[in-house]
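Take a look at this single chain, the form predicted on its own, given in structure tokens.
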Amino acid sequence: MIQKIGILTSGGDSPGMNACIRAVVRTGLYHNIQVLGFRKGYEGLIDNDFVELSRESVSGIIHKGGTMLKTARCPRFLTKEGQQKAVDHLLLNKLDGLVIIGGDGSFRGAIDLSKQIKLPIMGCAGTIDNDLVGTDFTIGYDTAINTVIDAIDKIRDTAESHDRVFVIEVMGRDAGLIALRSAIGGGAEALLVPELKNDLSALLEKMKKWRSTKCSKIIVVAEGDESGGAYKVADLIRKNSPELELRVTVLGHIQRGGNPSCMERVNASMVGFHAVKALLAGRKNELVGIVNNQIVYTPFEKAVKHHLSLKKDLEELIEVLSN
């Protein structure tokens, strides 16, 4: 019997988290399940800081970015003492299940919890990086790439007006999936991402072959690329091509914020709904994802592994279209 569950958002915030929270709460209440929301992720479990969530408390949040439950990185949870306090409070509140919305580190925390307490845990992938195995699109990714596209479109206006090269840095410490689709959708001339090694020298060679008729040149760089980021890329280009007028734009945290897209809201609602349904069905320790428009369940141990490569057809696509 599932009578009381908890929910928390952990790690970096992403647009669509609120839509997922809303779906979990309303699905739970529909099935007469009490829902406790723990504030600031694992910090809330350690401090027993929670609020009981009602239908009214999640009204008017589906369109908002961020997370109403707040989120945080939690170094204390990496310690045995912190984990024990979290377990103690889960037992104290007599929870029958837990839903965690977050990314790689959040689900590693779920694995640690599952080793210490027989509590069913379900996960919903909330990260703009889209770097988890077990779902085609994580909560936040679609909105983030649309934010980047909007910025690229605006930057290109200035680039074309002044015949400038713009190096645009986007988020992606370990994965270049934001950069990849943004570069394709934004019509970029070049892409630098962690998955494509030794690509900086190739960029310099490619720049020599750029058509003279190009009045704007956009280079998209993922922050985790081995080149060291947009400013280092720009410095190298200046040394090799001092005749070019060049500017750098680091988009930063604007990629995390903003109202979630329609697709984001629907997908986040779907996985939140199915996370509760999965608990009712006796499932545990799995990520709820959407693959080929179907709900799938992936054990946390497999879900936390990063994508190690990009899709070859997308790599080829940007190479061909950027000429």
Ligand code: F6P
The other form holds:
Amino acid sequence: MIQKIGILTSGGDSPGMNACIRAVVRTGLYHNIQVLGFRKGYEGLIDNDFVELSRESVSGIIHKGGTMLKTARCPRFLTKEGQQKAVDHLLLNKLDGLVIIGGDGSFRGAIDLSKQIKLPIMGCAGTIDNDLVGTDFTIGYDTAINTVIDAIDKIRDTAESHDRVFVIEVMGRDAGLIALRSAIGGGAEALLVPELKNDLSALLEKMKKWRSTKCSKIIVVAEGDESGGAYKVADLIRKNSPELELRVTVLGHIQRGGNPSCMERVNASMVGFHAVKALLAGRKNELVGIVNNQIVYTPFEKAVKHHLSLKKDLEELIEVLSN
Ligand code: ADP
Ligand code: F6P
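Having seen the form predicted on its own, I'd like the form predicted together with the named molecule now, please.
Up next: the whole complex, starting with the chain shown before.
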């Protein structure tokens, strides 16, 4: 019997988390389940800081970025004592289930919890990085890449006017998926991502051909690339091709904010709805994702294993189109 569940958002915030919270709360209430919202991710479990969520408390949030429950990176949860407090408070509140919205770190935390308490946990992938196995698009990714595209379009205007080369750094702690899609969508001339090795030397070689052409060029670099980021890449380019006029833009946290796209809101609502349905159906310790428009469930252990490769067709696409 599922009568009372908890929900929290953890790790980096991402647009669409609110839509997911709303879906979990309203699906829960529809099934007569009481929903407690823990504030600031694992901090809320450790400090027993929660609020009971009603239908009205999630009104007017579907279109808002960020998370109404707040979130945190929580070093205390990495300690034995921190995890014990979290377990104690889950037991104290007599929860029958927990929904965690977060990224790979948050689900590593969920794996730890599941070893210490027999509480069914379901996960919804909330991160702009899109670096989880078991879903095509994590909550926040679509909005983030659209934010990046908007920025690239604007930079392209000024780059074209001046015949300049721009190195644009985008987020992605260990993954180049934001960089990949925004480079394709923004028509970038080059891409540097951790999944593709030795691409920097290939880029420097390719740039020699740019010396004679007077036009704008966009290079998209993922922050996690082995080159060390946009400023380091720019230094190398300046040494290699000093005649090119070069500028750097690091997009930073604007990628994490903003109103979620329609696709984001729909997907976030779907996975939130199915997380509660999964708890009711007796599922546990899995990520709810959408793969090829189908709801799929992936054990946390597998979901956190981001594979360091890109979809071959997308890799080829960028290679051919940026030529
Ligand atoms: P995200 O979930 O977006 O990847 P983090 O990596 O910061 O963000 O993880 C969120 C929180 O999850 C961390 O602050 C920590 O409390 C917990 N966490 C992260 N990694 C682990 C781990 N290996 N084991 C247990 N808990 C973890
Ligand atoms: O995990 C999402 C993310 O935005 C990464 O792309 C980035 O490396 C990291 O979070 C930044 O984290 P913080 O906001 O804690 O500095």
